[in-house]
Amino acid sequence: MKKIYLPIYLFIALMSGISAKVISYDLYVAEQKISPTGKAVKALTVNGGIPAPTLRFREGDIARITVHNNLKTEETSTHWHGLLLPNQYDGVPYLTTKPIKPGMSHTFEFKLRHSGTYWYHSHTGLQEQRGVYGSIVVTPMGGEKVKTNRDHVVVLSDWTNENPWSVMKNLMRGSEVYAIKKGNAQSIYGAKKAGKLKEYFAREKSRMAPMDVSDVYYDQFWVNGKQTYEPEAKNGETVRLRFINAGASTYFYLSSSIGDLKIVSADGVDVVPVNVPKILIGMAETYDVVVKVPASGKYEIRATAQDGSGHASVFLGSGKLQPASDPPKPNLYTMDEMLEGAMASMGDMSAKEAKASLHKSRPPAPYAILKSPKSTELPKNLPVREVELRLTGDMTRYIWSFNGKTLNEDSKIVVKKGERVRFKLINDTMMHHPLHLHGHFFRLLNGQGAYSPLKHTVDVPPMGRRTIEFEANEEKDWFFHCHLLYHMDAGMARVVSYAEQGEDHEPTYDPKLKNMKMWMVDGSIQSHMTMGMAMLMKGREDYYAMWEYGWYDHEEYEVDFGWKHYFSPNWSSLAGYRLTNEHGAENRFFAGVQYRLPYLIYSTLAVDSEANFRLNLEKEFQLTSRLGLGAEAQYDTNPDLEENFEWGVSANYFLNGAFSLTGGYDSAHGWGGGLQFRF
């Protein structure tokens, strides 16, 4: 009988898969009401929890998971969270996968071709800042190479009793809610207090808004759904921790009471094992930790919001409690912090002080210790293509965007498959970004050469710089985009599509990343007018309808109907009609511009109808984090006017989001006070 032989190769691919071993789950996204602050809240579970369950895995299982979404009307997805994966499988709405409408479940099924720890989450609307996530962990075909007595999933979130498009309202309209409830609102006060009142003026000097290093107020913060969170560990025992930041906004600082973090793996690829003081981790990026618990006493390990408004704890081993502390809170008043961050994400730091960074109180990534254990180096013969990606934004109209546009405006980056390509970072803007690419990971140029890590999602600090580059290997279009949400949701976002499809080729993605609409109205009633605004914003348009009202000594009032389009964080353009009974005046058409001077102060040039101008002058003083003044000048130049010239000034204290107190002074209206209201 003749033998037939096999191909090695061919014989492989045989075994391979029949001894792939298929793992199943079922995951029911519903609505349900949690009261995790003792105030009943409505939220989304995944099969009945927040966060959703651990899916675990072995290299080389196929995994089949099945989501079915149990919500009455909206749609969801799951994006599964730096898994190399077929494109159709990625999750993300209407650009790779088909969104699940309500009532209906979709499978997803793929080979796992890689270990580590990783996490899923809707790519839908705001349902991650609503408990849509959860991890997963693959484990490596030959066991994990550091050996621990306990392997442990640490899930990291920040949590609101607020609606999330509430909160998107809020930051769109450019409120200082947050900061106030987090105590971190500036004001001439604070920065008296502080010692830093010419850096005060010399900031609004110079145009630029107050800093924050976070846009929203939690009323918790998780570890696992809870905010403290004790697993098996005895005393003597190694234990690998595996750190997942789901959180929607929230950078937190890792730091324990135990001593050194062993970092053993980032983003689920592993490093050379190093020991750090204390680890900031950005929203979707994960770390694998190692730690050893004495012989005695309970010891913590404290997830720190960078913010300083709040911790989550796990406790490992028992007796005496040895707690972990806080870092200091950020100082506002000064940018010595963040340009510190930006010095070493630029490279302008030694080795040697890159290092020593790390043991600042507030440190920044500790990707400058991170290195492969082995040669990650791209092939030498593929040719280069450099993308230039500045991060620009602004929180007032809280538009953010690639170089100045935003998803909307200006949706895909060509790539050729073959390519080595190179993104260089660059944050033009006072906030930390974790930049994520989907379906691919790229090296990390942190000065390690050869031995650059492996990672899927990269913070870029304020005002600093970084280097990523990978392998255009896949297919189709993949997504990019800040993964702190509401940065993302306001076009923070770009779409990596592959020219392999055509010249012609445009992206389809979710309908509602296409210049989010909200309506909100802020105003004032008081004893002698009433004035405000009711608007629509959608992308950079407004259209609105601004009135003031006045009863002193007799009735007048003037209503405009306009359209604003915002070009920069300085200049709006504005057109619109306006209706008066005010003497001397008439109903007329006008446009015109809105510029931001110097010192924040905002000045709007219009013209009308009948060639009259207008000079309108506005600024306000934060004399406390509650407390403000305001003052407002106008000149028209309309000879028909009673007076050319009207003026104002008006004090305001902010009770809460939806009301302050106010008062003051109108030359047109006289004296009077009463609340001012926002909805």
Second form
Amino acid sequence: MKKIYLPIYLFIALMSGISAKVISYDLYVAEQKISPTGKAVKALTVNGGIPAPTLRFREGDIARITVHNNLKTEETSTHWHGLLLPNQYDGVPYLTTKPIKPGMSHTFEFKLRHSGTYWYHSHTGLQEQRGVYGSIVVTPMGGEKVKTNRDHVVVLSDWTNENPWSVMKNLMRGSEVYAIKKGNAQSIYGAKKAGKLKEYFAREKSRMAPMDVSDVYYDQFWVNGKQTYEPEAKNGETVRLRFINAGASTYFYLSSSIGDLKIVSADGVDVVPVNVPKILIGMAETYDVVVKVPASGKYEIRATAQDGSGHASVFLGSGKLQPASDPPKPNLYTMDEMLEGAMASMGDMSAKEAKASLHKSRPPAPYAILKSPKSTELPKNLPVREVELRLTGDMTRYIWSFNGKTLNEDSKIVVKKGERVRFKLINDTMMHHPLHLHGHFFRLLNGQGAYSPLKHTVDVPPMGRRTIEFEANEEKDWFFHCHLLYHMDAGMARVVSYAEQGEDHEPTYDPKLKNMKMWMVDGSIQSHMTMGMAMLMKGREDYYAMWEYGWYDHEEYEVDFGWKHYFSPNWSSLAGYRLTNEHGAENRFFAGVQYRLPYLIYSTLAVDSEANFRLNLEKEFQLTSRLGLGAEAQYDTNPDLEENFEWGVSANYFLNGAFSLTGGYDSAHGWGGGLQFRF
Amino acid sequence: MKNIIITTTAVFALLISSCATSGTGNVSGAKPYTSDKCIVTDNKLGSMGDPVTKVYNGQEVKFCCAPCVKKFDANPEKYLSKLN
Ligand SMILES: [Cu+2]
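Switch from the form predicted alone, shown above, to the form predicted together with the partner chain and output its structure.
First the chain shown before, then all remaining chains and molecules of the complex.
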């Protein structure tokens, strides 16, 4: 008997192997000018558009995708976000897959092991911001569990006309330009208007940088590449909307004029269907949402940027428009909302309170109610590896890290195959970070026990906490990083590295992530003087040339060539050489420290090779969002100087990212005014 | 000359020490708080600006930011139990 069955089994096994359908796609990445706001700007398109085409498969199919790099000078890459696949096809350049050089192509071939809504994007530099992202839909073997009349993909994204590297430069120099453009800049006048003057100065006293809920200003927010999207959906029909947040740095609130949104799937994995009034969706997360279009009228599902700076809309049905509304703007002068979100994330609230918090006007991520329909428990006997990861960073310097170390300073988290790996994520910053693990689904330990949902990306709210765990059932190296694109590039990333590769294995990753350098020049030209600084920023180092040149009654200059090392927001060291023609002074070496005092007063104490000390104090008062008042005082112990004490005040009016008007008095150079510039 | 150097350094040292102690120093007589984490949120002290210190029933406690004090005051025993 057995002898007869064996060949039949083999035959069936063989047939099912053959019957796996190969689905092929060709993707062409190219540079193209687009003008979404009327002004033509360079973008990156895939097959001529943004977003890239939707790749559709059935569970069990074989994907064969050839990516052609039609860029002239840039490398590219494609990561298949959320799909479980062999390491070599994960698409992180240098780490798992070779970068695709200009003019070259690369074929990815892998089996679709599971169904769901996913997406793909470039993992090179800041290309994702410029348009290299698209959606993936994998239909389950037996069809969708929740049946609907319609099924549409909704790719959310953020668009800026600015070159993303210039955005990065503005972030690194701590420019207020985006906060001003969004209307979120903090000022003494703004605080007074909000009745939060006391809080404003208490924050300055405690040396806390002004908070904001997002880093970047965007010209537009998109659904499938446009500000509005009207898919086929008749009144009375049920619609599955597959929301994918492909934004580079925007969280969205989803809300609808229909009423509650029914979540049926999160990050591609089915959950027990559940209704929520609003969904806060982080970058790289996906939610499948089902709505029923009412019998008459045109309804809106709105994706509002978390910072309140804009929105994009999906319209369903026809007839009289029933608009959705924006959530209220965040109150940036108090930390109370932030603290509530943090408490909700740390299990400090009862399940009932956590659910109630989802009904707030600005709710947290809907994790408290996500539940897997089947047990996701890992095998009981696995050895446990617990890793505490503190999310750390500094908004002013724009260094983002884990446990205080950037990818460049500490690249690996070592795991062993067969372990139960638990990440305790503690957010020591005042921003949300959506953290993404490549190549694995993790259990989000949200109080649902055995039915904890599976995800690939988890939002960790400001000051909040999350715990995730997964079975280390892979091999080689997988990226783990913040999906806020600029945070990732600024260091908030690690490589989850399997120990089986040997103790001395060092993962290789994009050399550009290792040594990001940024040039910048800040200065002023005024009627009586010019001053400024040209600087090369690299990690925690600044290499700079600082000048001050005045022509009021006599010509006088001072030029410093220096090196500054950044230890913490409060401490830096500096050293360099000074050229000057000031009466009684000579060229000299100097070294010193910079310390940030309460009320955000910057003090610098330096000693020079002539054994003279110099103390300098600087403070900026932000009167309104655009108008600032600067004050500076300096004392030099050099006995040969005519004036040991120098001081100055200036008023500065912010025009745009590159220019401000300035005017004021300097004790050495007199009265004057002119233009400040930033390049 | 020497006097000027001494005065400058002294002023500077004073400024630094005044703020170094404002958030982190012990309040005399109280049982010191030994953790470097906020008693409410577990966030690293210093990560949200200078920490806030308070004495509750002879026990010194520290917070990452002012709003956490309100949280603590609402239910001190719950958070104090973390110390043991
Ligand atoms: Cu981040």
